[in-house]
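Consider the single chain below, provided in structure tokens and representing the form predicted on its own.
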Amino acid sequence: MPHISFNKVSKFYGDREVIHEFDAQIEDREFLVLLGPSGCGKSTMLRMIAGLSDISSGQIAFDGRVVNELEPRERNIAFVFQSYALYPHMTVRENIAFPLVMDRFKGWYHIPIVNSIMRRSIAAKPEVKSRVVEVAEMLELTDYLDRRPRTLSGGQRQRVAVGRALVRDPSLYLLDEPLSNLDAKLRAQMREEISALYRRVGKTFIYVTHDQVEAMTMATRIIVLNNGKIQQIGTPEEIYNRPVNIFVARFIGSPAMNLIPVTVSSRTTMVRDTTFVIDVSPDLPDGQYLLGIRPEKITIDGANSDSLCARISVVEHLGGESIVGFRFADATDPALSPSRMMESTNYARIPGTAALKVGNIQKFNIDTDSVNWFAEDSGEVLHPTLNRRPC
């Protein structure tokens, strides 16, 4: 089971650079998620690891052995594709067995007629049959072994694709957005199944997705990509609570982290364009910054005189919780239009279904122990020592 290292790996398509000097280490038995928006280079990175795409520059090494020139089958990896890539004319049994059959295939077996005879002969070998049954039982596919893919649901097809990857017992599993074609209920079910599978097989998984829920619930570590560049590497908790820049802060979380423009003056923090002062004094030079705060760290308070007033612009009741959108400036400018109100909307996540109405003025409290400070010009995180006024 390999330790994987990337040394300034880059990929160009003509003059266009899609991966820029990717430097990272993947430890043995990690569940690493490559996370980022569509077109950021995630799938390209996965294909380079698999050997399906050439590396323009840099090196990928498995346990110290550079694999840039190795053929895909020499890398001992399994690849689960987004589109399942099942053979429609084969049964589930034949689809799962296919990698084992091809491992035993000789060049002259490709001769017409000989091809089908030898394929059936290899598939009938006891060691192949028993391995297929073992994988099918693991993925609860035993009752479907003699059915063809067109008769299966999306979740069942995805399990067949995973089974085909499992059957060879590779040292590394690569999964390219395997759940993107499933509905919400099936995605939740398959997340649990893939996580359980990861714990069961004890191998390294590298998983590509643009879905932050998949990344946060499944990964042991996450690499966030944007425009082919690594933005941050860390555990889900680190990525969520301590983003290194405003891209990560806004990409992770639903709703995303609030980025409130503030002015620090004489060790006092004031929300820009308002007269409200936040009860947190950062050890920062006077200037303009972005204060980052997660929606669940903002609470509603109608009594605290130090609360921040804001005008409610959105209320979404989700059953056990509500998402409340608000703008600070609206509290002092009731004439603003609804479209102008939405330009700088911040969000709070509150429990239950509070009786709030769009357009009303409401007081909000910010958990000052949970704020992140960002430079307004570069968007990079700052780490000041916070000196708070006593209660």
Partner chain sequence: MRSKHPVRESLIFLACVLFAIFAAFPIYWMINTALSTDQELYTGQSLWPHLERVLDIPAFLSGSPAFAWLGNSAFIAFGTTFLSLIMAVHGAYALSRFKFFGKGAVGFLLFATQMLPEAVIVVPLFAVFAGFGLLNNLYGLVLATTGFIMPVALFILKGAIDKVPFELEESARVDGCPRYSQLMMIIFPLILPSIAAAAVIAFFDGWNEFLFANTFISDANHWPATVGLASFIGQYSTPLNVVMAVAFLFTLPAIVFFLILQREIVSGLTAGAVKG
Contents of the next structure:
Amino acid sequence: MPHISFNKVSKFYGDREVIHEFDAQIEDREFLVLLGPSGCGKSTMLRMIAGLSDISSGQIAFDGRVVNELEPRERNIAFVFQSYALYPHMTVRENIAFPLVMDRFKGWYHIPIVNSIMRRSIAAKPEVKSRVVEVAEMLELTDYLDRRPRTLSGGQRQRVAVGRALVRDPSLYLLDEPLSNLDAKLRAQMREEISALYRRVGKTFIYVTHDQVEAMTMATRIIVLNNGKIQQIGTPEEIYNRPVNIFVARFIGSPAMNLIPVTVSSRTTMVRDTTFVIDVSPDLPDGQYLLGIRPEKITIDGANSDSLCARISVVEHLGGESIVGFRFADATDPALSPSRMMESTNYARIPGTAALKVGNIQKFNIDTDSVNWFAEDSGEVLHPTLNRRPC
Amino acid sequence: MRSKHPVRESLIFLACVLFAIFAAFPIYWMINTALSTDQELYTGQSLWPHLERVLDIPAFLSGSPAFAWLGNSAFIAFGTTFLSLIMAVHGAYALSRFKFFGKGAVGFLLFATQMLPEAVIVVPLFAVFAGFGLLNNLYGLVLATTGFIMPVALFILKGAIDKVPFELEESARVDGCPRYSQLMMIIFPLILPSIAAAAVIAFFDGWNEFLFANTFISDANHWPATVGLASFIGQYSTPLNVVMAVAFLFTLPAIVFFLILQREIVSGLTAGAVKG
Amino acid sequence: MTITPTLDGVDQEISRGKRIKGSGPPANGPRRRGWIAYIFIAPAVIYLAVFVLAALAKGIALSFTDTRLLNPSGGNFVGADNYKGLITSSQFWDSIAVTLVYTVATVFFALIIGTAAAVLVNRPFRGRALFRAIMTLPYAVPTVAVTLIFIWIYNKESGVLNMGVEALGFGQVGWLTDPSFGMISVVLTTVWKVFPFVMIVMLAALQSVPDELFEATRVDGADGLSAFRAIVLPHILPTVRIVALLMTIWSIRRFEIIYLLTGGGPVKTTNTLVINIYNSAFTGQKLGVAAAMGVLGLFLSLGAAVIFSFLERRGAKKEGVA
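Next block, the form predicted together with the partner chain, ref. the form predicted on its own:
Okay, now the whole complex, with that chain kicking things off.
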């Protein structure tokens, strides 16, 4: 149902601005991921959408209706917490039934003592009972309905939290790093389950995470946040292939996008501090730039005579593929100072387990169609017209 | 932790035994005295109790006002517990979950009450209660006692609420649970052990209350057991074994309570002590 | 000493943890409707305002009058006469001295005995739970019952204490009637009643000492007592300070035990300030003078709290530097 629009939403804690003028539109039935490093304000953003945190300035509107002042309950949302926030004193059944019970609570039911009687009697109503059972079946929790959260495994707790969100059939699901407390294997499984759930319920999901794998695999669109500011909004492919600045470029992908410092002069691109020329010729003014290239767009030992030379510093065999670390400067200057070692290491991802040795000097080939250009000072992306270097 | 020093180990065990005797002897002696005959007490009390005399106790308590006193004590204790906890639960929630102007002042007021000797307050309170007709009145005693124990209960419960994860309330809020029910339906069940601790500590305080009762209550029908027992001191018309039997009757509920809820009380005491 | 760095690390961890825990609601907690807090806190605050603050104000007002017990609402303003009278009265200063002696003695012995008991039952051995339960029993016995028992135990002619003393070949002692024994008897009774509290709290503190610290002492081959001093004591020192503060405040406040055992006697040797206040008001019938004494007593309590908070700050600073 809702089209969510954000109009210059900001959040201050005292004088500290944690969200800066967030502007975005979310379409119905999107799976939107808010992605960013910890402390970037993504959880705060989610809490403002939920109504758990105040909005300092700006507006959030659902289908054109400003919801700034609405209680969470009135926004028809569900929220899955990072810690799951299951009620420890209630059984799984009571946890899942709780939102339904609250829907049916009249004002005077909240009187102490009366509340626990009414909670029980509403939970026993057939329509509540059957809905809880239905949700439990969907999530394979039927056998655990009468257990308390304490006795469940991490994955089961996760499902109870999802069940509690699901039970009222909200039009917007908000999930705050729901998988961060699970081990890697379970995380992969739950990722699939949440994606399946998304397809099944056909509602809008907003999902907060710092895990780019979750973002890339689940999202229909991603918003990358850093220091409270939107860095980029786009599909996973756009974010991955066409990052708008070096933050996004470095944040997404593992290993991250290589940012090779280059000097452009008279449309000739040269790896800085070396004499290697890269076979691409952007129409950029002379100066210093960063050339961004994904590790899998680099190949080794190609027949191309224009290949660059570099010394291999690391080789990691991952089975189906290998990660190869290399440094251009090393090829000519083996006595590189340790402090520069990290920053100047680039990575290539190549298929198979090639017989590469650390210390070897190899030729590297860059897929020049996949290169991104960034201004060195601002870190913003540039879109030069590329020509073949005149021979 | 098996020690290689059997001598040292047995010395330590001996020390434990001595401490236990030190702690238990006066209680044992109270029971022993209650079970002795009047003559024995002045000609030489046996070190071993005459257990068979337990059966005589109901007989020599009949007709004494002991049960009426215990009833009054129970009223004060329950009243104090109830009133203290109601205020403490709500106050603790406010102190734990909110920031508000004057929070520091409230904390100081609560702490300052702890430092105030009851004997300092009893004089002006006597004057105030005299004006309101609260002298010679069990309700007045509940009101006076609550003022001193409620801050303790409040600190214990604040410590307990601090440990309840905040997301539980937020989750309840999303589920449509209003704030007051977040306290009553989510937090309250989760801090039940601390509530029990605070309740027992408040109950003890009401059960033990002597100063206000001794000052405000002149009508012997309204005496709690503390004042009743104290009235035996220095008067010789009541045999000592009866006095001790009443004292034991008065002590028994406290000890039973204490043993049943020991874990909760200990956690409450330590929380209170750490909070200051 | 080789273990010092570890210890400091642990201490810092703990103090850091405390600070985080004490920082109140999470930064992103809802503060929009902070005013609701006033509704929740109001009953407690209003209650204390009426029954404690108002009474305190009334007490301060009374202290400037010559109000008598039989006419509590009457009384004339006499200025600072009550205070002048007290400051020049040796009896008042005697009661301050008695209060100090009583407080120092009870706090000292209760801390020693309570901590020793805690250390003893902290070690694993068979029957430990039973010993713990027995040693905490005095805490549960109502104070008035405690005094009744001890009055009988202290009885000069037939009390069990004198039976023991005579068996050892000494003469009868008037535990509650001889001026040289009154204070000893009162302190002994008080310590008996309150040491379990110290024990319970210290036991909790001892159980929070990480096992590695005990292990470290064994590796270093330190013997029991010096290991306790070097390793365990620094760890439980903050708790000791808090317990000492509480015990001090309670000792200054304590009424029943002294009032019922000796009533301030023999020859006013146990006449602490609160007993003095109470007797002036309800035996001497001088409410005004008693109120003035109460106001001065409040300063004594406050003074103790200030001294302790000063010690605490200094202690915390020292631990931070070390």
